[in-house]
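Given as structure tokens, the chain that follows is alone and in the form predicted alone.
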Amino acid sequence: MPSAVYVHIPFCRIRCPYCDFDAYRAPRRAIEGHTEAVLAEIASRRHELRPITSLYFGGGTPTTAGAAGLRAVMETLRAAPGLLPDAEVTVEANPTPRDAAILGELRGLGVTRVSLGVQSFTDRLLPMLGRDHSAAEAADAVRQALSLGLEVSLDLMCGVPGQTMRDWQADLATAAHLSPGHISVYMLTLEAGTRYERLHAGGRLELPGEDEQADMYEAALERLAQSGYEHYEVSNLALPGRQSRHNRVYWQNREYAGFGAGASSCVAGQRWTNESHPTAYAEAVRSGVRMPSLLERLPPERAMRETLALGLRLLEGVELTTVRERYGAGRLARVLPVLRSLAVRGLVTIADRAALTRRGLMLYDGVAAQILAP
């Protein structure tokens, strides 16, 4: 039974051109209807849960549900199965004056952490990224959250159209100066069906090359290390003791329960994703018939391979004894030749743990693909 809960709020005021998440623009009544469906889904599935150690509101933009909507969800979860006193409660938000205005309310609800989608502190790049905030407003939102005693994680993106290394270095310097506890560094990827993907396919969007993106990524690791940030996962750095507890659940391939349109769950060897469209999701909840858009039961060997691939995202790596105890020595033995081959190529190290090398870190997607291959 999972003790980690994810709640998906699938609404955004603005659709970012690089985003392929389940997110929609909708009137207030539709957002309120979705919240009611989430409450009903939680009530119908509360038997699946243990007392909650981490609760994460993602999206979309969860703040579109308003403080009242988030409060209703938290109160329902507090009633059963309960939020542990030291639970990590995270809400994603935009660093806009509108979202900053409710940070105090969120803190009062028991939210402990806010994840701010800053992406850049360079004003001329923000419109290209579809962001409706300025660099100054983003910095103000970070400062306000910190002043309220919230843990802050901020997202930065490199490899965006028109971005130079000088822009990126300035973004890193601003982020380090603000000193949030956690910083996520993402390289822009062209996801199928996004506006960026269509523009690039039509030759109307020029991006920094792969070598330049790699240089930006390396620059981030180097600059943030100078400010005391520890690189603990492929895309994430944190000050000591400030890692994301919730995201470690995914990287360690542990159980989690997801609620809301498009939310995924992994419970008792089954993984499923709710209907992604809010209307279809709400109808499914009202009918009392779970209609996932994706449902699969993971064979033990597939689960083991995923545990290895996901665990390698953490720089500490994967403890092989734990994998052996969890899935059996025979299954681990079948994947060890792949790990040894990767080690010979200088991409991983193998001892008590399997872990990425610095070179393997830069080539993680290829490493994961080889481990996952049947």
Second form
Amino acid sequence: MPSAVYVHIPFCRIRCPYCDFDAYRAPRRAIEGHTEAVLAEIASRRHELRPITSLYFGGGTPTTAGAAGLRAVMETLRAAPGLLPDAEVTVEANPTPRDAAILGELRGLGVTRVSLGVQSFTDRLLPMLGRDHSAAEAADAVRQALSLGLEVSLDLMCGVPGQTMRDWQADLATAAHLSPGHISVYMLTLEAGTRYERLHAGGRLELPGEDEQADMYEAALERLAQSGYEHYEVSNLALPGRQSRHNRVYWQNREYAGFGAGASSCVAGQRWTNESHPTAYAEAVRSGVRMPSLLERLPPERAMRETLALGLRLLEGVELTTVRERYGAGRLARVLPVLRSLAVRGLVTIADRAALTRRGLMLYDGVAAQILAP
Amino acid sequence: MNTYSQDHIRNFCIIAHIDHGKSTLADRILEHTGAITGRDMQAQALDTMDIERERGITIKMTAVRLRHTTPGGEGYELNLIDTPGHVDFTYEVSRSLAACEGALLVVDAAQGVEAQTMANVNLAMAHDLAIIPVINKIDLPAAEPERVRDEIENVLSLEAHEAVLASAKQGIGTADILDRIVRLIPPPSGDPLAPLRALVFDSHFDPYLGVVCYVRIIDGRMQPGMPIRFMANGKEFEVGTVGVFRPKMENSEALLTGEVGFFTASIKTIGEANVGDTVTEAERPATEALPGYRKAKPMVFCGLYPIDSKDFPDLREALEKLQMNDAALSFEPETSAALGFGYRCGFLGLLHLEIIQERLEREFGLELIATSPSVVFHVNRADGTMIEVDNPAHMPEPTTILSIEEPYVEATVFIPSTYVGTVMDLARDRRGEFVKMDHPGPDRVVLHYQMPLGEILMDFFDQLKSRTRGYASFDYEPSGYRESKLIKLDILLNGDPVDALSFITHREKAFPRAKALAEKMKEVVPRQQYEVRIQAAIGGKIIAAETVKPFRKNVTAKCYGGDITRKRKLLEKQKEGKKRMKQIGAVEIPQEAFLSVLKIGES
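Please give the other form, namely the form predicted in complex with its partner chain, since only the form predicted alone has been shown so far.
First the chain shown before, then all remaining chains and molecules of the complex.
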């Protein structure tokens, strides 16, 4: 039974041109209606849950639900199955004055951590990224969160339109100087159905090349290491002891329960995603007739392969004895030849743990594809 | 069924450059004579294959019998024989022309005389046909019927002063055209009492009837039950049914002298009923066959390999099915060290190749790699023997070769005069030898060149079109073999030669082409986990090299709860995508790499 809970708030005030997550612009009433449905869904599924060790509000922009909405969700979860005293409670927020203004209130509700979608500290690049804040406002939001005693993670993107290595180095220096406990570094990916993808297909979006983006990524690992950040997952770095507990659940392929439109759950050998449209979702919750998408049953061999592929995203790798205990020696033996051939090619190392090499890190998708292949 | 006396029969075809409106005119004639009504007519009734309709070209011809009554009330039987409009099918065109006494020459009122117009007129004159010029599309704003009339007279030396001014699209001129068919085309002149001689000008395979032969009765008559003999191959059959197309197949009692129609005779393969052959009565054979028969001979060869080797048997089956209707298609199994099992296929020309490849992919769902097309080289060996080589990989060791000959063609290019310079540059670059230049009109030029066919296979037509903004028209006919200084260029990937990428080129072109090919390959081979070295070599000596650097990164940045299923599906899809790539050693090569060699003609 999962003790990690994800709550999805599928609304945004503006739509970012690179983002392919389900996010809608909607009036307050609709957002409140969705929050009501989340409460109802939690009530109906609470028997699935153990007392909560990590709770994560993501989106979309979860602050669109307002402090009141988040409070209602937290109270419902506190009532059952209960929120453990040392639980990690994260809320994603935009580094805008508007969101910064409610950070204190969130802290008061028991939120312990904020993840701020800074993306860039370069004012010149922010409009093209569709962000509605300035670099100075973003820095203020980070300082505000830190001063409230919140754990802070900030997202930065490299390989975005118009970005130079010099811009990026300056962003990294600013981030390191602000000294949040956690930094996520994302290489821009052109996702299907996004505005960026359409612009790019039409030849109207100039992006740094693959080599430049790789250079930026490597520069980030290097620069942030100088400031004490440990690279612990493909895109995530943290000061010692400040890693995200919630996300580790995904990378270790443990169970989690997701609530809200478009939220995913992985419980009892099944994984599914809720109805993605808020109205459809609310209606489904009300009627009890659920229409999950991407529903998969995960037989043990597939689950094991996913555990390996996801676990390799963590730089510490996957403990093979744990895999053997979870899935049995026979199944592990079936995938060992793949790991060995990846090791021969210098992409992973195998000892008591299997872990990516530096080269394997840069070519992770190829590694994962090999492992996931049935 | 009415039968008409021989002097009330008119057999004709329509000849035109591509897109000048041949099929539309045929439709109008069918409508006007009531063979087909506007309502149940799909545009361009004579083109029965999807690809034909899509590409606007006619591949298989059909013969339709029409009833026409003149304004004076006299009834005529008209047989319209459709002809393919492309240079690859010249022989088929010539056979259908041989079945006619006259031709409608359709010329676009805006475009004027083009390369295929001239090629077709030359063929029609060679068959002594009465030619009726029709200036079509006079409704177009850009129409210049006067200029086109002059061109027909100057370039084609045809009397065009009374050319019909028509718009097939609008139905203008159709009645006039029918009137002239009756007035100007002579009736068939064969001898009804002589032994049967029927010209086979096309055929198709029907799963129930066997081969359906399209014939023109030159002498005598043909009826069901008659024992017949194909004069070229000596095979004998008994006629099952005879009939005509109206345009659907309709059985009749007999086919008489001068008539056009079909017969069946339980013939199992199309190879037994060759186009151009003469059918005679087995018991009372004609002494002499009709002239002009030859077996269709493939001019262009390429290897076709399934991307997934499991599809090999399906490829064979598909090729066999296509061959049932296409005697000109040849194929033989071959193996490539790089590509595995496949077939070496022979085609009449590049268009024929493209059509077959497209049909294999579209109708049979096969994913194929086509190696770059090759001509047939005549290799004279030191021991005095000559061998034909249609696959560069099979070229013997240079030390055993005395000389190599390659096929040449006479190429004709029609262009607006402003493009003369650039087209001459292109022709020279392709080893063309200038023959002569004509001026059909004030702003138009016809260039004649002798050129190696192999050079034309290398993207010549696309280059020509792009250099002339699409204004050039082009045609060619084989003009024999000539000795050339040719060498084999090998391509190596990470040091290993890839047989399927070898090609033959002129010695003087070897360096620039090797360089261009290596560069082109570098463009199309995607970055992969390891470095890919691309080298071009002559007999072991490297003359050009490029490197595709390995991926710097291939990593999904975000992977959280909701992403896992999506990302896995994405990875699976990418794996599917890789199936379209061919794995050669550790290197993955996309389909288009095998056609890179075609794209290096640009100097």
